[in-house]
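This document opens with one chain alone, in structure tokens, the form predicted on its own.
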Amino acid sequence: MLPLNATITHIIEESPLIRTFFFDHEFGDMEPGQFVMVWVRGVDEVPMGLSGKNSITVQKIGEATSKLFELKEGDSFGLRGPFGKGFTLPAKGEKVLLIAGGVGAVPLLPYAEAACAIGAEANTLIGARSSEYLLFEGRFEALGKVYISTDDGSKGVKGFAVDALRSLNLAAYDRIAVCGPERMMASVFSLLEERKVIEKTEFSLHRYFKCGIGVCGACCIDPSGLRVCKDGPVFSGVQLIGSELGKYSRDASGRRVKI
């Protein structure tokens, strides 16, 4: 479980606070939705979603990600993984709806690419604070229909992802995959329950990880006790009925933090 040394080969500025880092190692057997533990030397080791077999897409939000943003091509960081349970891939001919909020688009992009490679249809709803923060819009458009919502109305439906979702015929989809900020996912979850389609959904959760391999128990969710790093991060909607989703998470000490 020692980290491998990953050298940065290319960096793409996706938005003012989001960058994609390509590195010189390829995870050929990754499942869309799996994550890696990224060791930012001298700072911390944090979980990050894979946006491709040799890339992570990172939002600058804390000490570790801020330090990562200081790195340049030729610099390196440590990687362990990939870990966890990814999304269930569709069968050929199935129709999939991906619902992405902000950097929640990261694990959904490889899912969309894998689905289309199988012969499934992948449509995407992308939500962001404004048009400049829409992530991977062009890449999703190359794979299927794209629906957009922005908080400020600068593109697509003015409002949140759940507002744009209300106009879609959810019964037409065989599978629905969701990833984004937890308040957004909780709102989407409620609508999907209301529309009676929760049984064909999957959600990717974000929790604080210490080990990343299911040993420490720091990421167990209530009331099931399932570990997000090992049993997830992708869970079926049915597994999350009556769970802590949208209510609270935990900090590094294990204390509940209201969402």
The other form holds:
Amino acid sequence: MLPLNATITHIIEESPLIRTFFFDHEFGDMEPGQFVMVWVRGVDEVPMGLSGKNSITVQKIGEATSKLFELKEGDSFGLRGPFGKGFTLPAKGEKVLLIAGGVGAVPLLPYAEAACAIGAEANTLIGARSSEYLLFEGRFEALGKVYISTDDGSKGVKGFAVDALRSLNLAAYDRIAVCGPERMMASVFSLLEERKVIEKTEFSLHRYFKCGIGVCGACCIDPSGLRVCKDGPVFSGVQLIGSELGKYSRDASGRRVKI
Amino acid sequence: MYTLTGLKLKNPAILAAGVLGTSGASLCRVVRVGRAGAVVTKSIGPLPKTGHPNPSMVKLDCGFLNAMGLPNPSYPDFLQELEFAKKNSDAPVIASIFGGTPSEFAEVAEGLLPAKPDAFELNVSCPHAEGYGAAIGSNPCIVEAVTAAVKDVVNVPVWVKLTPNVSDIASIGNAAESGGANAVVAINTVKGMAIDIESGYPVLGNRSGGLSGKAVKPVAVKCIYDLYTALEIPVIGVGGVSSWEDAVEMMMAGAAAVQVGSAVYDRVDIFSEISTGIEAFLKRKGYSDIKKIIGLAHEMV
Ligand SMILES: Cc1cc2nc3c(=O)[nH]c(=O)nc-3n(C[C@H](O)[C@H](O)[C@H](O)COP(=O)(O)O)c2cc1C
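Return one more block: the form predicted in complex with the partner chain, after the form predicted on its own shown previously.
To see the whole picture, the full complex is given below, headed by that same chain.
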């Protein structure tokens, strides 16, 4: 599939470094947790989680995202996808806990929306640096309970997401879905393992993607060899026991880099 | 069991270079889950390379276009991956290597020897890496020198992987054979390009790249056919194999075994499907041995 041409219809400034770009194409059959490859022509193509059927929510971090931030309504970029395996949807009446760190809230928002549409209950724990970086707080609140942690204590529990997580009754949940920076996910993983609830968890991983379609092998994780772009990006906690999560990842050349 | 340049393979379907071959764990998964008869690593060079910018691979209606740009961690960093693959897989592991000169090839081969690869495959055929790959592989003198340089420093089989982007692939195959190659592998990708008509931009980050998958199979079959005629050493067929029928066709053209790259897109267990398909075919047609079909098309006149 060649990239389709997506024209920006609307841009929302979510927080100082995060913007949502709505585009004129709808991925009607997208699974929450799936990603698209966003091609900023002449620069690079990078993976982005879908924050909705027709939107991506992007944190400005590198060359491609900086160029994306220069685009205005009416401008366009290339899009391929949706790719990969998303989160497992809950059944009606189930209770799910979403744990979002920073921009990791992106794939969890459509998950919460889908869960509620099914008739499940979706509560969210959002962790961020400080209150102005809390992403989608209001939208999660409209769907269920929201717990908050900020590193600087400007809102909610002062500390990391894992600190706020300690006081929650995890036994009450049927499913737990996690997405955030790797160190945050690794500490959450340890706590959930300790509490013996890892069987009901799913984590969305990020690795450097080259082909993005499961062929080149650049994003495979140790020791399973599973491809993050095709067998993931969402993995069950069980698949990640004893894995490289939180320890190292591989850069564009394939060299191991400590987390 | 099946013997190829002295290596013992459970089946003749091998993972091609550059596909699912960046880490030891991934190579092992292709053996464990995919049941590949052997696996070839990503091409490894003397220095770390991040490769070309993305998009680096796109799916077309007729196949795939890619320009990865030989991303690799360099041989010192790849050693641990190769060691992992060797330790944890029960199929042969072939190290694919590249360099810009015969001595660089020898340096990389020697550097990987401590991990004990079962064979080396020399990439003199990548179509989109300046100064490497096909830049070397279209000159018979350099191909012979590169092959000889690696043969000098290793005591395992050396396969030479050829580019179809030349006017006479048999002459390049002859050069590899003269250099001491134990087998040739054909083909690497065919030069290609795609353009995004909405913007006019070439789609690949490197602007152009190499075509693989279904579209290149007839090109590969013809190259294999010609190499089989010209050479004494075995020809390993690669390019567009996505079913056991494709594998049988390549064998009839002269391939002693096949490699599969792009087709892992659909399923990683394509290797077991190919090998059971070939077995069933041999049985149905009453061939006592797989050797009976290798080069069969040459006899049918
Ligand atoms: C993503 C990708 C990466 C590749 N990388 C290499 C490589 O590093 N070295 C090499 O010799 N060939 C490389 N190739 C070429 C393949 O090994 C194979 O020769 C070619 O793709 C044709 O086979 P196929 O149609 O089964 O893919 C690569 C091909 C693809 C699609």
